[in-house]
There are 2 protein chains.
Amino acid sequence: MKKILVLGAGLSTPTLISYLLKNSDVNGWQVTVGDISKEIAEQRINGHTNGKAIQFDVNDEEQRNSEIGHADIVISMLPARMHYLVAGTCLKFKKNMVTASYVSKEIKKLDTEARELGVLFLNEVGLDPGIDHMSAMQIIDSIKAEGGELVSFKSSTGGLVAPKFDNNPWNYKFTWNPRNVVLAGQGGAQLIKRGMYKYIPYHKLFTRLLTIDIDGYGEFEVYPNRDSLSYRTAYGIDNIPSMFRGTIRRPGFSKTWNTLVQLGVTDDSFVIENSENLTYREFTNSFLRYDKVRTVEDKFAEYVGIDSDSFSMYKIRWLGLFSNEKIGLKKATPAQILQKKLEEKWALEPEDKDMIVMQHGFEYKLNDKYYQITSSMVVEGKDNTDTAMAITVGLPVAIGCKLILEGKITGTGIKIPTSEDIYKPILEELANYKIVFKEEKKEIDEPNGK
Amino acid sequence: MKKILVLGAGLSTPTLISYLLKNSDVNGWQVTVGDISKEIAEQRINGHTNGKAIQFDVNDEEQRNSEIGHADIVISMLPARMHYLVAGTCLKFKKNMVTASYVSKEIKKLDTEARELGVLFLNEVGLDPGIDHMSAMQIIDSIKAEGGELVSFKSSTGGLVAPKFDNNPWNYKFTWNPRNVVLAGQGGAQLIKRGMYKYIPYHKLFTRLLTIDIDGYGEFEVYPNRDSLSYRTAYGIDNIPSMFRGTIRRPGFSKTWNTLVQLGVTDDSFVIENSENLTYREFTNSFLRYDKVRTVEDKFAEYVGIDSDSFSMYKIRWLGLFSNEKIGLKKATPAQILQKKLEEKWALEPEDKDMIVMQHGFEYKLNDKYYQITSSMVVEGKDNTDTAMAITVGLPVAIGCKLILEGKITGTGIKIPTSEDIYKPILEELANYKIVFKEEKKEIDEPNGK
């Protein structure tokens, strides 16, 4: 029997438990889960003759230590800033770790230790970190090996409801933590386009566009990622010329958040001391000029630059921002009282399915043509336990650690899934999975992304 | 003899020092003047026979324990975050020190302290903070002991270039920190207007603008400060319903701030790894979208919602923001790019002159109607040391330290000069230098700030 210890059974886990237990008999595993909550780690396990639920708690290091000490392998699904505990004792037991987080700078110190005592600690291994590194390495490694020269890489990702149940005027709901969601974009953009760097501003990030097409779903915007001159160096194409990264909204949605980051109701950076008693109305309002005469949604609109009739407006009104509805959250910052009313208006009912798209576009030079590739996924839900998150996330880091156990994928450090070895054998599983993506090829005039 | 210490001798200590060895002779006076630079010490000393000038490092503990061991009272005059040193020391031999610098958290703790042994800390007593306390506090006083009930306080600085020397399209020239400048209202302001609290983004901070008029120095606008609600305290107004605090500049300037603002180039937040070799042009271009036909200026009209023939747009080609001129700043943030050309294009010539604009406006209610009283001061510089700024800042400081060695100024503990025992004499002698507030009062309709 080999043991495998999952840590953390969050809303990210579900997939990738029942994928362990599923293959438990037939590859002789014993699944330990541990959560903080021992409720949730028994409701994953559900009863499999395989699986053992136990309360853990990471900053107990007497049970790091039994718990980690007695696992053939480590799953570690907690908040990424736990992972260094966990990291620390693998390395003191000599387990192998798979995470579906970035690497942090903490987790990258440990390299040097990691291989000399032959440990593996795979990371970024999920959907986004994980699916998007893989699947775009996958062709990255194609066109290099057919002599081309890559001009433009453009990778998108986006946590969205699926169409069907799609029915709100933002067509957006929270598929996923909606804190990350309202303080997105706070530090602006970096990129690079035709060898030239380009950074944006927070308050000009929703403005700054892309427009996307899948076939079967339609039409999508893409709003700039933080960082996309990192990747470089992690995907080998330091010398590209064009790198963009970013997330994955319908039409509309960015033009609308704007006027949310215009207004300034997205800061978190101070406390509305009188919170509790203002209304919503109240508050937009606190965000607008002293008027004798004007309504406050007169002002809104021309405070952010948006037509009083516009569709944009009714989004906003269908929040209820405007409304005389009491707030009742003590001494909350703007972006606090912004997610209480969004977490209301987006919810996802239990019906509801959530649904992940990735797009990645290349665009590279061969024998002086030029090509474009588009390759996107998309993925929806099952249910409200196996979601579109969950199985994305999940089963990479799944299939990851039995590739592991199997010894399919060795080596030792810290690794990230962008070589074959580690990317080919995990992309052709999710594969069985309906994790796949359509590539579309085309001869253009000459790059765009250049 | 009293022997007066004098820590730092920077740009704001001119006039303070050769007030306090004017004053020497009548008043025995010992002035010991102490700066890292004793060069610098010696010069603002210029071989007065009742002065001296050391070599002085406020963290040489020693150094410290002896100077002011010896002095009767020190004046700090050092960048803000190291009077907590200066203070140390003067608490261990019960010394009284005299700052123009805001009441920090670490000098706050002090006030128990310092009561038991009987020190007195007398600290915000140069401009603003000083003048500006000390103005406001003799009219707010006067209101109430009139009966009146106050309804609105606005108070506005602003460090500007003389009239006669004003002659670039900015109407601005650095007269101060260009850092601060560049920088200024990142952290978005807050105030409150009829009872409601108000807050300001960074990114609409320059289009909140007041516009006030000086009696023959015609109008001028008003950007809103950080934090006008902790004044409400000091002021003993807690409960007024309108309360602005800001920064005055030339009209226009704002407008044409607010489109740096907008294009992202204030950011002092990340590098620019190619600083070195970019044009301005270019740096400015890393703002803007790639476009294959369009200028770098139609771009940037378009980005930050100006017309192309604008006077705004005149303004940002003057100061070669499109220029094909090499940076030359190796590793540099935007914000720092931007004070360099800055500091080119708004230096202060050594003819230039300075000036000090600051204006109150009050509302209040007495016996059933309403009134109106503004009281504004213009300082203009004498020459390139005893500049606007350093008579301003240096004189309330020298009149504070003189005040407290004849004993008319007493107390123990951290004061701010908001008491009339303080603010009076200091007020009555500043006269004698021209730094008077002319006041206008009159009878209104209604409040506009209530």
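Quick caveat: nothing in here was measured; it's all calculated off a predicted structure. Residue numbers count along the first chain shown, from 1. Whichever C-alpha set is largest while still superposing within 1.5 Å between the two forms counts as the rigid core. What changes on going to the form predicted on its own:
- In the core-superposed comparison between the two forms, R115 has its Cα shifted by less than 2 Å.
- When the rigid core is held fixed, the Cα atom of K330 travels 2 angstroms or more between the two forms.
- A movement of the C-alpha atom of D72 falling short of 2 angstroms is seen between the two forms when the two forms are aligned on their rigid core.
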Contents of the next structure:
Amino acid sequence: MKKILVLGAGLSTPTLISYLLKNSDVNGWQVTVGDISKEIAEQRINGHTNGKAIQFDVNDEEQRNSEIGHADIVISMLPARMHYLVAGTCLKFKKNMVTASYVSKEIKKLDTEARELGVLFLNEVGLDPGIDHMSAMQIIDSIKAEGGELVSFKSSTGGLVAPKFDNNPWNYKFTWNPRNVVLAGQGGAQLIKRGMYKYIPYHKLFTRLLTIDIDGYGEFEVYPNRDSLSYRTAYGIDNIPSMFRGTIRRPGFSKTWNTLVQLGVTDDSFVIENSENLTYREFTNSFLRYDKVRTVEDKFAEYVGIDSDSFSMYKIRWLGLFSNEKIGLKKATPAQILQKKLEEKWALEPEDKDMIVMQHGFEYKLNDKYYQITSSMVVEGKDNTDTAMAITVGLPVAIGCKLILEGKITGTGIKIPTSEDIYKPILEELANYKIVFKEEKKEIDEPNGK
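Next up, can you give the form predicted on its own of this protein, since the form predicted together with another copy of the chain came first?
The text that comes after this line covers the one chain and nothing more.
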């Protein structure tokens, strides 16, 4: 019986673990789920005869050695910073590992050793990164096979609330780690446009927007996301003139979020004095000029450059940042204080469903003509457990694990799913779960690269 060890039982794992258990009888799998909370691990196993729940502490070297040493393959769904500990133990016992996370510098350094030991670490095989790589590479490879020359590539993803449950003025609810949302973009963004490198600092990030349309779901806005340049080599498009990666939100989100950036309340680098006794109104006012006559609202609107009667101002008031409610967090950073309020206002209700939207845009030259392909995917969650996020992150990880155990994905070292032998079978199986892309192709006069 093959033993699969899943480390981490957080919000992204229900569909992953369910897939492994549902397929465990026919494939002869024993699935052990380890989490710092054994109770959560037990919830994921849900009494399945081929499942086992354990309390797992990744910092316990003896336990790491024992559990990983007895496994046939390891799936790490722990926070990204913990993968290195798991990976080191996997190398020690020559065990393959699958993760949904970006390849860190620490993991990348293990490539040579992993190759020498015949170990495969398959990373970035969740949603974004993951499905974005696979679906993009499928089209990029088809363009190349046809003899085309890619001149522009755009890729954007967003985790949102499904339209039926979109009932707040921000058109947004937390479907992923709230802290990551609050701190998003603080490293700025890099991209290339018509052969020119562009660098967007954090304080301007949410003003540099694109607009996209997805059939049946309407218009969305996209703000630049991280480093758009790093995947040129991985995608085999080193010389592409235009490349952009972005994050999708509903129109108007970025304009209002930018007011919070400009105010300074997304800063996580210092602690607010006496934060537990401040009200949100006092907290907001602490970033503004002293004025014994003007209201906090008027000072805020002037400081961030919006009209006091604007819809953006309404959204800030709706959040409660001008309220007299006490914060109640000790030694908190501005970002932590903001996150606390957002978690109250942007929470998914028990009956809510989330939604993942992804869109790629390709422009290429073939036989002296230019063509454009737009490829879009929308996945709505089933419920508050099998969310769209859990489905799209967990399923490709589970399928990748299965294919490695079956010997259908081979190779050694540090891999991401950009080669056909990896992306093709995973995408084919994802289609069985209605995770598919709708493609539109048309001839264009010239590439715009935007």
